[in-house]
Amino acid sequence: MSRQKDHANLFDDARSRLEDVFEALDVHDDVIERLMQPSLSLQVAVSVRMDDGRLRVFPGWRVQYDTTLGPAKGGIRFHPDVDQLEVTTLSFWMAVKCAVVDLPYGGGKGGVKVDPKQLSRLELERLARGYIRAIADVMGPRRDIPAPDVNTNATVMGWMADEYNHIVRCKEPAAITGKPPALGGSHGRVAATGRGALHVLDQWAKREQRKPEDTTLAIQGFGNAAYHFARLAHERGYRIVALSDSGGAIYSSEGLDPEPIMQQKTQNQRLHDLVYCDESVCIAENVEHLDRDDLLTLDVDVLVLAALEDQVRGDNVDQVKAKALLEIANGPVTSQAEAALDERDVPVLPDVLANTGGVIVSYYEWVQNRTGERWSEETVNERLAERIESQGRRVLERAEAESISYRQAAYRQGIERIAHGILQRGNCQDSE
């Protein structure tokens, strides 16, 4: 099956989750019509002069799915499998998740089809700046605010912010979030996605009367968000027994400390290449090497999905033995797989709630940039905890009260807010 076809299915699968939401909320036909396609979809060609003098052109996209509640907000990913349908799906999820946690944003997303590992640092910078030149007409602090995503980070956002400042000939730090602190970035932004996911896990564990020290975790996708989640979860007392990256997985029933493992991974690139115990240092004991996908089949309390979309599907869901799933990545569990998990009473803590920590702190960065304030990391973390816990509590309580899944509760909370905004804008013949 081609990757393009996968992404077509991904978008259809994402929209299919709206059907029961629309029915349960008795949503107006105008709202349904508006939310079944993006408001704006832009395709661009980004020309990059390579270090050897060749010119290469990379296709890129920026999609604004819905901006009813505010300017579009969403990251930019650099990945060889990116296409328009994937970016569209991601922008749809962003619209929902911003509404779930009551942010004054709509949903946006961007992407460039490129393998950034094949680029030098200067080529990567030229690509980042070229992408901003290509989309500058549809972005800005009151229209569409990009942020980091897969294979982009604070450094890349800094290049993009600088390029945008050159284009508009003034300082507009609020045009892009996830920047380095020296360029107006917020303290606490780098760890925000992982920190927010841990708050959601803690809320669920408390409701289930489950203690962290009695809860085992297997974490797929040991990148930035997963690392900070793992580090904070380990400090909280959760027992992390498995980690994976694109090259493979490691397992230890005695538990893994993610901090020294990430330090080694930064130098050696892949978990499989690390030396866990030698004559001078032992960063983990009794480590077993597994194939990457074997991590999904481990008998653990919580399977944490922090890689890419479509990881748990209809063809492998029967092999999942975890008692609960936590989505840090976007869309890692398909609707077909979730239906099977629901039949087995295996809850899924959904992405549209669990990974909102990043966009929440991006919102705080945007607020600081627009007001000229500088908040401490402690203040940012406190405000993140307050928002995600209050909105998360509403989702968990709604799921219990209405006897529905956590995802259904989250979608109802988000779509309810978007639908109300659409109707309040007027031009609807029979709305009150």
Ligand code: NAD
Given for the second form:
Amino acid sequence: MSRQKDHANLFDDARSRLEDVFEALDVHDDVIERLMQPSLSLQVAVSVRMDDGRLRVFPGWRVQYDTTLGPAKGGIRFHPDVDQLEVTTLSFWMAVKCAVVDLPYGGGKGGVKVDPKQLSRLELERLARGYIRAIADVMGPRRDIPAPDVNTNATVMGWMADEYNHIVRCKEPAAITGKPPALGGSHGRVAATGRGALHVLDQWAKREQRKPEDTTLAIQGFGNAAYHFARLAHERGYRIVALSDSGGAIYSSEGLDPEPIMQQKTQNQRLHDLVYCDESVCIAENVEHLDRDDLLTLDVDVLVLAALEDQVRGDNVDQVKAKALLEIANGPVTSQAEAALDERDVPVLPDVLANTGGVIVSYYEWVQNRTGERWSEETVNERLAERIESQGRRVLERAEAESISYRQAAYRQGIERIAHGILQRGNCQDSE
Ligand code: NAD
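Provide the structure of the form predicted together with nicotinamide-adenine-dinucleotide (NAD), given the form predicted alone shown above.
First the chain shown before, then all remaining chains and molecules of the complex.
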């Protein structure tokens, strides 16, 4: 099966979940009509002068799925598998996600089809700046606000923010979030997605009367979001027994401390290649090496999915033994797999709630940039906890009250808010 086909499935999957919500909520036809396709979809060609003098052109996209509740908000992904359908699906999820946690934003997403590992640092910077020049007409602090996603980070956002300032010939820090603090980035943004996911896990564990020290975790995709989640979960007392990255997985029944492991991994190494314990260093004991996808089938309490979409599917869900799943990545469990998990009473804490920490703190960054304020990390973390816990509680309580899954409850909460906005705009509204 080609990746292209996967992304067609991904979008169909997202649409079918949306149709289920329309049916359950009995929404107005206007709302269905508006939400069945994106508001704006821009394809661009990003020209990059390579270090050896050649010119290369990379295809890219920026999609604004819906902007009823505010300007579009969503990250930019650099990955060889990016295509228009993936970006569209991710922008749809952003629209739902922002509404679930009651942010004054619509949903957007961007991406460039490129393998950034093949680029030098200066080539990467030229690509980042070229992408912003290509989409500058449709972005801005009151129109569409990009942020980091897979293979983009604060450094890349810094280059992009600088390029945007040159284009508009003024300082416009609120146009991009996830920037380095020196350029107006918010304290607490780097760890926010992982921190938010931990609040959601904590809330669920508390309702289940489950103590962190009695809860084992296997974490797929030990990158930015997963590292901060793992670090904070370890501090809280959860037992991390397995980690994976694109090169393989590791397991230790005695538990893994994510911090020293990431310290070694940042020297550009894969988990499989690290030295865990020898005469000179011991960062984890009795580490077993597993094939990458074996992590998905471990008998743990919670399987944490923090890599990419489409990881637990109809063809492998029967091998999943975890008692619950937590989605930090966007769309890692397909609807077919979720139906099978539902039959077995295995709950999924869904992406549209569990990974909202990043966009919540991006919102706080935008607020700080627009008001000229600087909040301490403590204030940011407190406000993040307040919002994700109060909106998360509504989702968990609704799921129980209506006997539906956490995802269905989250979608209903988000789509209800968007639908209300669409109808409040009046009968003669233009599309955008
Ligand atoms: P990242 O690039 O820092 O990390 C991704 C990690 O996944 C890497 O370690 C990579 O090696 C690993 N990986 C890739 N394929 C894998 C596979 N098949 N099995 C195991 N590991 C694999 O990206 P990130 O920023 O941490 O984002 C990860 C996911 O979280 C994405 O789906 C992203 O959309 C989502 N997300 C991230 C944020 C954020 O703030 N970073 C916010 C919301 C959602």
